[in-house]
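What follows is one chain in C-alpha cells, specifically the form predicted alone.
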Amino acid sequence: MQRKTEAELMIDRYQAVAYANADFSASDDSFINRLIWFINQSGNSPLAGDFLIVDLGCGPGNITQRLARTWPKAHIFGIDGSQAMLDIALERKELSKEFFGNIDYFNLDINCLVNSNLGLTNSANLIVSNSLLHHLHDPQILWKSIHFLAAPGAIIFFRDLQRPLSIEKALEMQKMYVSEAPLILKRDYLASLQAAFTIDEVRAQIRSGGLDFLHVCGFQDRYLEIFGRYNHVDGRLS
C-alpha cells in the first residue's frame, strides 16, 4: 500500500475531544513501560536529579502526565502545534488531584521548532514521541528535532503506527481496534494507517538525517519504536 499524507494537525476542537476521550490506557502504560525497560537496558542513564524531558506532539497530555508522575523532578516540556489538543491538555493539569508542576505546555508546529525561543539547544535528556510520525509530510523535520534538542547521552524513544501492507489489512485492523469508536476516530485511525511509515522507510530516513545507530524495531502488529541515545561527539546514536 502506498503511503497517503493526512492532516499534520488535529485543529477541529470536535476532533481534538473525541480523540482526548478515547481510552488509550493500555498503549499508553505499554509505552512507558517499554520506555522504563529500554532505559535500564541500556545503563548510565542521564534522567537524575534536574533534567530535562520534551514530548513532541503531546496531543491532550497522555504521556506527558504518565512521564511527570514516572519522574516528578523532571521539568517536562509537553509540545504540539494544535492549540486545540493543548486546551485539553491544560484542561486536565488544571483538573487533576495529582501536582504537575513539572509540565509546561508550548503550542508550537514542530516545523518552528529549531527555531523557536524555548532555550532548548542540546539541553533535552530524555526525547520521546508518540504518535507524531505519521503526521508528518516531511518526515526529516522530526529527525532534525533530535540533532537541535538532545544534550550528550540523551535518550531517543518514539513509537508510531507502522502501515500494513494493504488496505484491505488496513481495514481489518480498523475493525479489530476501533469498531467501538466514534465515527471519526475510526476515520482518523484509518487514515493514520495509510500515513504512516514501514520500517524499511524510517530506517532510511534516520541514515539519510544522520542518525545511524538509532534502532528500528516492530513492537506488536501495528507499531514501530525508534530509540537510542545521542552522542554529540559524532552525531550518531548508539
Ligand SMILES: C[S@@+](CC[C@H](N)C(=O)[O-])C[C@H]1O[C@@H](n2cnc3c(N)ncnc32)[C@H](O)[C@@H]1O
Contents of the next structure:
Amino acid sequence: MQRKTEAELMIDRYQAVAYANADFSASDDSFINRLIWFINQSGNSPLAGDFLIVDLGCGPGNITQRLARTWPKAHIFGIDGSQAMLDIALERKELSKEFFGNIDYFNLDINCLVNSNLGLTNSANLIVSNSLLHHLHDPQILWKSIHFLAAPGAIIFFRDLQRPLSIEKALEMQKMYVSEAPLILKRDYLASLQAAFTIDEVRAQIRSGGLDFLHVCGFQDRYLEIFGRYNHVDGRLS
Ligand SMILES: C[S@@+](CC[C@H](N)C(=O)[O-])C[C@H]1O[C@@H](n2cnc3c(N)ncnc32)[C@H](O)[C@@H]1O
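Since we've got the form predicted alone here, give me the form predicted together with the ligand too.
Expanding to the full complex; the earlier chain stays at the top.
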C-alpha cells in the first residue's frame, strides 16, 4: 500500500477528546516497560541527578505522565503543536499536581523546533515520541530534531505504527483494534495506518539523517520501534 499522508496536527477538539478518552493504557505501559528495558541494556544510564526528558508530539500526555511517575526527579518537556491536545494534558496535570509538577508543556510545531528559543539545544538526556512519526509529511524533521535536542549519550526511544501491506489489511486492523471506538477515532486510526512508514523506509530515513546508530525493529503486529544512544564525538556521531 502506498503511503497517504494525513494532517500533521490533531487540532480539532473532538478529535483530541476522542483520542484522550480512548484506552491506550496497555500499549502506553508497554512503551515505558520497553524503554526501561532498553535503558538497562544500554548500561551507564545518563538518567541520574538532574536530567531532561523531551516527549515529542506528546498529545494529551499519556506517555508524558508515565515518564513523570517513572522519573519524578527529571524535568520533562512535552511538546505538541495542537492546543486542543495540550489543553487536555494541562487539565490532567492540574488534577494531579503533586505527581506532575515536573512536566512543562509547550505548544510548538516540530517543524519549527530547531529555530525555537526553548533553550533545549543539545540538552535532552532522553528523547521519546509515541505515534508522532507517521503524522510528519517530511520525516526528516524528526531526525533533525534529535541532532538539535540530544545531549551527549542521550537515549532515543520512539514508537510508531507500521504501514500494513494493503488497504484490506488496514481495514482488518481497524476492525480488530478500534471497532468499538467513536467514528472519529476509527477514521483517524485508518488514516494513521495509511500514513505510517515501513521498517525499511525508517531505516533509510535514519541513514540519510546521519543517525546510523539507531536501531529499528518491529514490535508486536503493528508497531515499529527506534532506539539508540546519541554520541557526540568530534561533532560527529558514533
Ligand atoms: C497520535 S497522537 C500521539 C500523542 C501521544 N504521543 C501519545 O502517545 O498519546 C500524535 C500527536 O502528535 C502531534 N503532532 C503531529 N505533528 C506534529 C508536529 N509537526 N508538531 C508538533 N506536534 C505534532 C499531534 O498534534 C498529536 O497530538
